[in-house]
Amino acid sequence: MQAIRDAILAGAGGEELSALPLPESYRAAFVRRDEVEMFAGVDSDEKDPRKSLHVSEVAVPELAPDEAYIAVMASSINFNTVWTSIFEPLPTFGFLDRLARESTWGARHALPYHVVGSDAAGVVLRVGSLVRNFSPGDKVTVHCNYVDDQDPSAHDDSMLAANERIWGFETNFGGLADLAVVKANQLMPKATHLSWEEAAVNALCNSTAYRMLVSRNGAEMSQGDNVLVWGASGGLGSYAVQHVLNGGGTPVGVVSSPSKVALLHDLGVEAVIDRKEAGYRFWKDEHTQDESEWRRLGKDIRALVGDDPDIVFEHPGRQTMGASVFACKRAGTIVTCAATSGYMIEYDNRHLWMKLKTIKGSHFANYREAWDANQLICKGKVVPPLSAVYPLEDVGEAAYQVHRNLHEGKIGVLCLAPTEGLGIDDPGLRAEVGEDRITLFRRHGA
């Protein structure tokens, strides 16, 4: 991999990269099957990814005809890597075993270790015999929708496929490594004005936010819509507010500190609520919610934008769903993915059915949605909320930061890239987008 990295840094083309031999092993971050009980009896908050994520050499798998080898220059941390590392809500080796039963190629994934990571930016090294649209030497980013297009349920919207999976979470050979194995229909062009680490953090969260808000499979946001965005300076929320602004809507961002309020203002979000300053207490106790606090939130939103939100971008789950359903406008949409504060949600159904509201579930994005979201990155219409960068050997600490919510935006991880700031091919476009805007989250020290 050292020779491959040196060649990429020297600007080698596809023909030269194709001539380089592939190693027998590569450096990767992984969890171990024989350690899935290591946190038994430990509270979730006390489970430590630094103890379960290992970085060492693993064997290079054989390449299927519809796949590509990617030299990974940088990757990022997502919540699914945290879940894998603490073996919650269940160990991911069960996902790998189910994939192994589907086909000969699927059998490669059931190993004593699980290489994690659902984002990557890098360079194509080899392609299988069925790959048409990408070639060795192409600079790419990778989205994480891993789907078998032979299943009829995968067509129309591949996120409805019976065997849809998230790469690096429900499959092996993920992106937190020096090399990754991906399907050809996971590949997208890398943004030419971004560095490797800036390009690597976008695909999962940006595509998820795009589907939730913009796509016909989500809330189908219209111009003029007011959109309440929880966690608006975080990995998902920071993309959501940008999509709302780009689409002619008005985001109402909810954050948790004055510094995050200032960050959103610099991003162009005028209506921001500091929930800690407001002191909302949506739950009186473990079992009882407080409708008066829902009403106070609704009043605060109307004071900022003059109306209730047409759309609520909901991902915290248990702590906020009751308030989200109440605050949403009559006939509005609460679109939800994930549940970082708990999966078992409660809300007053009278406020849903009597006011004709809709709760819509959303999960990542299909290839078309991911591609369209990536084009907004490539054009500089959406900027990466990169807040910190770690080397691969410190992936455990990076995951710990996400697990304990000690970060904002996205955390990047350098894999083959030796330093930050490499991989920028279009400094003119970068200048046009604006260095201050691209590095906003780093400058705020988020």
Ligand code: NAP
Second form
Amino acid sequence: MQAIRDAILAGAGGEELSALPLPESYRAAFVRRDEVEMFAGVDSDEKDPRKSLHVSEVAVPELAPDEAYIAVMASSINFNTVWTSIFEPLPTFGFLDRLARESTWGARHALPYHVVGSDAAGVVLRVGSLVRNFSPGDKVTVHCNYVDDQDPSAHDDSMLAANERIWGFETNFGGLADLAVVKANQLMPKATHLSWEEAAVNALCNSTAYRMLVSRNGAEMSQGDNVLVWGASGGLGSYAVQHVLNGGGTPVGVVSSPSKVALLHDLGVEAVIDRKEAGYRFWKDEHTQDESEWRRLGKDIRALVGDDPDIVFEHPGRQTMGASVFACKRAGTIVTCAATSGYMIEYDNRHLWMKLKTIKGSHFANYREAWDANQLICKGKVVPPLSAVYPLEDVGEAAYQVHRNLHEGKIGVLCLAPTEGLGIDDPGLRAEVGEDRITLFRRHGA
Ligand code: NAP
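So that was the form predicted on its own. Now I'd like the form predicted together with this ligand, please.
Expanding to the full complex; the earlier chain stays at the top.
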């Protein structure tokens, strides 16, 4: 991969890259099938990705006709890599085994190791015979919706496909590596004004937030809406608040430290709640929630924006869902895509039905939504919330930071890119968007 990296750094085009031989193995971050029990009996918080994520050489798999090999210049940590690395809620090898039963190409995925990672920015190296729209040499980012396009259920909204998967979580050969194998319909153009690591962090979280808020498949946000965003400086939340601001709404961001409050103010979010400072105790004990604490949150939101939120952007799950359903405005929408603090949810159903609220489930994004969300990145209308960058060797530490909620925004991972700051092709657009805006989270994280 060194020769390929050198050629890319020297500006090689498609023909030159196509002429370079592919290696038989590549460097990748993976968990091992024979270690899925390594944290048995350990508390969730104490399960340590630094122990379970390995970086070593793995074999280059064969390429299917609808796939492309990508030279990965940079990738990012998503929470799904944390889940895989702590083997919760279940080991991801079961997903690979199920995929293996579907087809001969699927069988490649069931291996003793699982190469993780659901984001990437890089260069197309080779394409299969069925690939039409991308060629070797194209600079791309990769979204993680992995869909079998011969399945009829994939042809309305592809997120409804019966066998929809998340690449690098429910499939092998993910993005935290020097090389990745992706389907052609995961490819999108890389933003020309961003570095490799800035371009690599967006696709998963930006597309998810876009579907949840903007798409007709989500909460269909309107101008003037107040939107409560939990974890507003985190991976999902930092895109969500930008979508709300762009769409003429008012975000109310919830975070957990004064420095995160300051970061959101700098991003243009005026209404911010520090949940630690407020000291909400939505649960009195493991079994009982406290409606007066939900009410206190509601009052704090009204004090900031004068009304209840039309939309609640939910993902913490068990800890916050009761409060989210309560605080949401009459006829409003609670849109949820996750349950970081626990998936067995409790809320008071009277507040839902009597006030005609809707809970809407959402999961990643279809190709069209991911493409549209990527266009916002390409045009500089959404900036990457990249706050820290690690080399691939330190992927365990990077995942640990996310697992322990020690980070802001997104953490980038350098794969083939030797240093930060490479890959910017349009400095003019970068200047127009604003260096300060693009590097806001990085400067906070430094
Ligand atoms: P992240 O970068 O860790 O951000 C999550 C934020 O949530 C944290 O920064 C934290 O912010 C807040 N939070 C955590 N625990 C909380 C609690 N108990 N109460 C209130 N706030 C809490 O993670 P992310 O990338 O945004 O992902 C969040 C979740 O969504 C993960 O579970 C992930 O797996 C899931 N996800 C799902 C999809 C999908 O397609 N379904 C896509 C992306 C992510 P503060 O401490 O500052 O409040």
